[in-house]
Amino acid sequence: MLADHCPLTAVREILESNKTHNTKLWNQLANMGLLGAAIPEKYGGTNMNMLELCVIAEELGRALAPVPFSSSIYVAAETLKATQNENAKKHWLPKLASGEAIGTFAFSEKAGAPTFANTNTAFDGHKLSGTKMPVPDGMSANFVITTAKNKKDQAVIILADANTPNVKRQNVRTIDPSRKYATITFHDAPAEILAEGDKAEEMMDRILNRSAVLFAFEQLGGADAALEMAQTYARERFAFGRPIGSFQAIKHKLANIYVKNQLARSNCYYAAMTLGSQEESADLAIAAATARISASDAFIFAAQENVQTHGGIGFTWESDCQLFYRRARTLSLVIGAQRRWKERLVRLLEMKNVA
């Protein structure tokens, strides 16, 4: 389906326009039941599991699909599934599964790691005030899941309807306009609690771990597609009477991409295994961080070397190489930069060794 309906021209169309996403593709994903793949049947989903969602993530990454799938499904749906707020589940999960609603998450407020410690957004028990940026798919979202602090200075995870007068949003220019980002400001916006206190911090860790695996699969798909694009060009482009792929320098480039991609795939598969177990594995946090780091590294490297393999034409606006580079850079930051995940991995390994 993605090969037929999401060529790179469709990605470029969103890149070069003010459209927030490809609505036709979004509706097709909904009609195939893919939006509700990991949503329980009683909430309108198809009741598959996280392993199927990993497969979907990889294929969406391969196509660079310009849809808000990651924001709505990797994070928003998984957060709703984890909350004890049954009203929020019943209201929003069926809408996510059907494609009627788009959800997003808003963690960061400024430069630096998005943690509860540096959160200034405030929740008084009923209303939310503060500014979050950049928010992925923030221009098209119907609701926002965000982090804040309550009157007791405790961590809270909040859900707010984005289509109210108390919520203002403004487009943020990023390196990848094929996925639109926003600054969202809440002015005494009505909101409801999904978790607070220690439960909020536990939920945050759970969502980061689970979404990291899914983002890693999306990055893996993109890295493989970038390799295929570079390989195809190396076979077709002739120089000095022979394909450039026959030259050792190009062979080494492609081989290095392949090695990084296979390392990322190995880490992603192990993370998927821990994610897909009936009882969440104790190794999930370490596996998720490892997959996230290796997949980010692989996608960025593949995108860069794809440009280099194409030579001078690879740097032009007409070339599609830029689409992979833009997406690789953006995905490496969306739930925290590589540096943050490396620090997280080191901390987790130290804790494991002490235990």
Given for the second form:
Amino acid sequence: MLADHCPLTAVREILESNKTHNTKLWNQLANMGLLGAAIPEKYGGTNMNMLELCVIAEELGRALAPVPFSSSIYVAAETLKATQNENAKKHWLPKLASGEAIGTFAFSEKAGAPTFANTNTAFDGHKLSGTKMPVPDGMSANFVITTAKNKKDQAVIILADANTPNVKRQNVRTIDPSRKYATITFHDAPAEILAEGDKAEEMMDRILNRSAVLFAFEQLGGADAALEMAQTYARERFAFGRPIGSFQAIKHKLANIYVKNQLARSNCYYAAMTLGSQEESADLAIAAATARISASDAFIFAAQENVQTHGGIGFTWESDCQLFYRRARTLSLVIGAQRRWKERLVRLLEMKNVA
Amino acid sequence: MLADHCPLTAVREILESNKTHNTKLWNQLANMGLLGAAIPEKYGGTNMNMLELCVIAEELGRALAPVPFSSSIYVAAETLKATQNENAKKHWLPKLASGEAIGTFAFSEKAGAPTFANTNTAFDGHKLSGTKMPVPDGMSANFVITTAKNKKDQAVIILADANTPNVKRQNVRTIDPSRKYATITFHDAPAEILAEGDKAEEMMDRILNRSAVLFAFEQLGGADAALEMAQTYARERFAFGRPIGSFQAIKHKLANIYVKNQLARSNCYYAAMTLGSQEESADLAIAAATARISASDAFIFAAQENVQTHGGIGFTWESDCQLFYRRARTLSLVIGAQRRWKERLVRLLEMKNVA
Amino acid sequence: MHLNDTPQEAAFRKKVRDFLNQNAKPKDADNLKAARAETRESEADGLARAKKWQKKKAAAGYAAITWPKDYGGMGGTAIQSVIYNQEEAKYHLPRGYFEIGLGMCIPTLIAYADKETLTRYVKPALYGEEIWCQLFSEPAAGSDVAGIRSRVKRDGDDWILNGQKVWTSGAHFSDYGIIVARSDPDQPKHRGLTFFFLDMHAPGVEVRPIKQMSGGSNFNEVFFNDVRIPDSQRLGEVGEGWKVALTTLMNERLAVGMGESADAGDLLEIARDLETENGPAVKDAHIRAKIAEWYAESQGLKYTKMRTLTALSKGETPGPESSIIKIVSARKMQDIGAFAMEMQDMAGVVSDGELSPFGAAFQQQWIWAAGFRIAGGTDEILRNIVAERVLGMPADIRVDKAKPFRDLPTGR
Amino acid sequence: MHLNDTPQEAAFRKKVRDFLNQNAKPKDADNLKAARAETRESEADGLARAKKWQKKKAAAGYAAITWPKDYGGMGGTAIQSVIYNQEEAKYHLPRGYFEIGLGMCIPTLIAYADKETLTRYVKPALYGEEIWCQLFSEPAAGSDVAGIRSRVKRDGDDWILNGQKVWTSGAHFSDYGIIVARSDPDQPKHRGLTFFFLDMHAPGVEVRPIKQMSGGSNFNEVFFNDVRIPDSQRLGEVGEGWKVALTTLMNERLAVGMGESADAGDLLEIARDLETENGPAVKDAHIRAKIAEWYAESQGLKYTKMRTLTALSKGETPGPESSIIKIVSARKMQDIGAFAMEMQDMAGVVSDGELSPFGAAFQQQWIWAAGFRIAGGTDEILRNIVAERVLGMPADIRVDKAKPFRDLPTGR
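And the form predicted together with the partner chain, for comparison with the form predicted on its own?
First the chain shown before, then all remaining chains and molecules of the complex.
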């Protein structure tokens, strides 16, 4: 569906320019009501349901869509839906639903696992100070959801307007310039609390669980698109007088990709069902981590072996192989590396104690 | 060379019987002077050198030789060579060299990593009490080198005569009955110290380093023999009107085995050189761990994919595939699991600080 | 994905549960231990128990849920059959004696035999009175299923069979078998085959158990020495045996069972009890990462099966994509077994159930998995199937399709 | 294994060191940083520096140690050549401009050209005055090296060349090239090829750089539009170009360089600085296990190269077994790059050298490795080579050996 609105040439356009995202596609998504699909009507959304959002995520993944959908919707909107800060909700959710504003999240400060314990960002009750890096969609975002410590050394989740003189941002070069990142520095920037103390920890869990499912669908879409690209090439490219797809080395490589994609798809479907249920299901955290782990694995492998299937041409700048190779890796890191999700999964299994 | 003296039928004979080892081969090794190859002349050996012993180990590995060579020579003799307990040396080394006595080592007490810290075996200065399991060649050994704590809670390495009424032993069923194991219980068994305190820790390092190189050569021999078995079958077995070795699935499998075997061979050669040098080289520990890791990996993979290459016939009892499958796994665990050797290697690299 | 029953399905499930509750004992919480207790039972005892149970099950209509009522079936849906199997698996009931007969042999008969034959054979099979086996594999026809060398020659109204089959499950307790043999070696490989059913007690049939690497004997070699088969037991036309065999094989992948195997959760459990050199195994990041990876794979398999179920419930036929289940689970079984042995360190070699954690289940599954990666299609054959039939990759180059079978090169 | 020099070798090594010390600057301890400084240099500057150095090196006799003295070589041994390269690698010296010419092109000339030709071309190549490139790969002839479609047609004393080559290293700064093209498409694939050398400045030769996934351009496409080549520049007989090409290719695997890449030790180093969610990365058992595995692989490769060296020193020719070095190291490069990015967590995406640990070396190598797994033989082709030439496995079934080239099916 999105392939019509967003061919891979649109992805390449962002990759090769300083543009932050494809504004035409972004406006189309807004006009189609897709940005507000999971936002309550009260806050300007269409309140379809989370399953709808999963379907959209998969399509965005297939198209490698160069838009801030994940930052703004999977993370910012889902976080705002959960806060008790009604002002923030009323102010920002309708703008997210209409596409008028872009929100993002800024958890990382430097290389290594970002945690509340090691954050150097401070919130004094009114103002925020610290530097976050790398922030996805940091250049285009209107506001930033970020982590900090308050004066009592407790965890806080903060919302800061990005367009104030006390917020400085700079583009950061990454492995996937088709999605832009920034370094954001807050110098006594005005900001408000979304959650504090234990509530902040809970909110972080919620952010991770929900966005993991949505990112997993996006990864799944990408993994399937990479497999299809490899399949097509393997059928059409000849070597030694026969299609390269008739060689077991290629055949079994594609079968291995298919296997990983199918396992990921199954885990994503289950996670979507737990995400879609009315009650915040106890299984959601486990299902989300499981889907995230297998979808990361699937997309990384599919993208990598798609290059290999293409041979030399796959390593050229003009080939679309690179778009998948870059995106797969970026998506696997965006809400924390696979190794951290594995650790999280086992911790959850231990807590459930029935693993 | 050993293939003549020890065909795989001899291995099968031990696998399928209660015999502890092939006594004929054992006597031949003794008569050829191979048991004493690295034992000083002063203690009844021929004192060739450690390289000689590496060559013998590789040949024993190729033949999957069902004899207590590794326990008696790689471990017991090498340990005795290092002790300052001259009585023990004089008493046992000549017997090991002549094959008159078999020695072994007993470090494990239960599932999990055996350490001096978690040993439940106690030595009161004269008598030893505790249970060790599983002990390779425990049924045939004349004496046992074992770990314990003394009354001051220090590490000790102990030698206990196995043929006293205070030592009870019982055969233990393992995954590889072509090499027999035992549970050994010491009830106030008479025993003597080989090393104590820091010296015991040092001696344990020495035991691990030296035996790791020798076991690595044994594994290398096994890995190459398993590869050759798979190669032969892949050339001779036809399916779909052509040799199965003409299919890339099999071809690339064998290439992958070859790659691992070659890396292991290179690491083994380097380890042999450090082992063979006059001075106890600082590099020995690192080289030994490296050789051990890659040889374990190579033999396990070669043996496992040899079964797979053979298909159904490879899973039958009559097929020799099982002999390799079992032995590869046993050898990978005999002086500690791979995961423990990996941890050891990184610790050594950290100490060297130049990794 | 099919997670919840429709009201009709729920009603059927309840009926099944009532039947099972009246006739069988539910399994303990500890499946692994229970499964092991069953494996200690002698085969004769197991068989007797199985026949008794099969009779009851057939009488209640559950032995062949999807078959038409004409043949003693229930005329039910595939999803009802799945529901029954899901529920039955929760009880201590004998399994493994009738699956091949009812899952592969009798359906082939139903597709190809005349009414008289069906009247004679279907009911006794359904009630467990007669057991059937499938005789396809040969020493030279494993992955290459059509490479069959067993010969049949016409002799009046009969055929004379000579040759050898291998990997025949249950041949030693079977009364009948279906077999495909070469009737014309001058034809190309796939065209000179003819299909029969035969009496396993006929003169000239000799069954020898195969001892496996694992020590057990679940399979047999079967030798045929001038075995006489009436032409009335032929299924399909002369020379069209491959076509008939394909009907049978369509069902094979579903029939190869997996048994219970130790999984990620079991690793987590033993990790709680084991020590590494640096402390409790359950704190070791490497062990935790592996547990997470296998857990994700296992859940992926579980929900893939549910997706198949959903397809079934919509009336779709599950295709070759189900091959992925065996590709993943066989290798996972082998790797998890090996990894648990690694965690047990030097004592990982111990296979004595009294001394080894989990009754040496990990050691056993490590041995078994080596065979499971081969049985019912090797990893390599299954990847070919997925690549060709699901992903549309071109077939391997074939050198054996056109030549007369007798001219094909053979190895050992 | 060759670890220690013989007295003669030691003497030679000393002579080399003296020469290098007088003429070049040794590298810092920090190789990665130094290597990166060099890559920032412009190509024009690098080339000028390289030509200057090559002249000095050739004058001292080190530019072609193993060549006969007749051709300006030293008449030395292969081991002396290795010793020289080992020592040279320790100095900041430009590399990558003459390797293909002196390693592949000129040796092919020496094997096939007449004395006059050699007198004209060898010395300028040796002294870095003229640079050579190799024109074999084509869009449809990558892994399938013989699938060449570039056409040459005889025209009096000349040949007219049309077509396209691709992946030509250094074509943009080369003066001459060796090329294989199809002279007769009615012959089977390997039999209708003819081999030439040609002037890269001739009319009709157009060189266009290829932009790689990594952003850089180390390779070119080369287009030929009615390029005239005198028959005197033909090497080997008409139609025997494949035989000549094989001579060239024998040397290729040795010429494909690997560059410096971050390895297990570097992972250990960044692990000291990074935090996981549970504390220092260097304490994480999973990270430690991976470091150990890659360290063992790297050492295995290092000593495998030394074993090759030992074989060289005994006068043996290294065979296809050296393919394993690239199979292992390309994949290891990719995996280590990816793993380090994992360790860096969310910030693993950052490729800005000022912000990312190790100057983003891991990110760069992760991109590069995707190409390195392909260049000079894909992983898959190299495994075929190892299986067939080292392990004696039968060749793949070939459908393209006997038919006329023009009748072979083509894809895109």
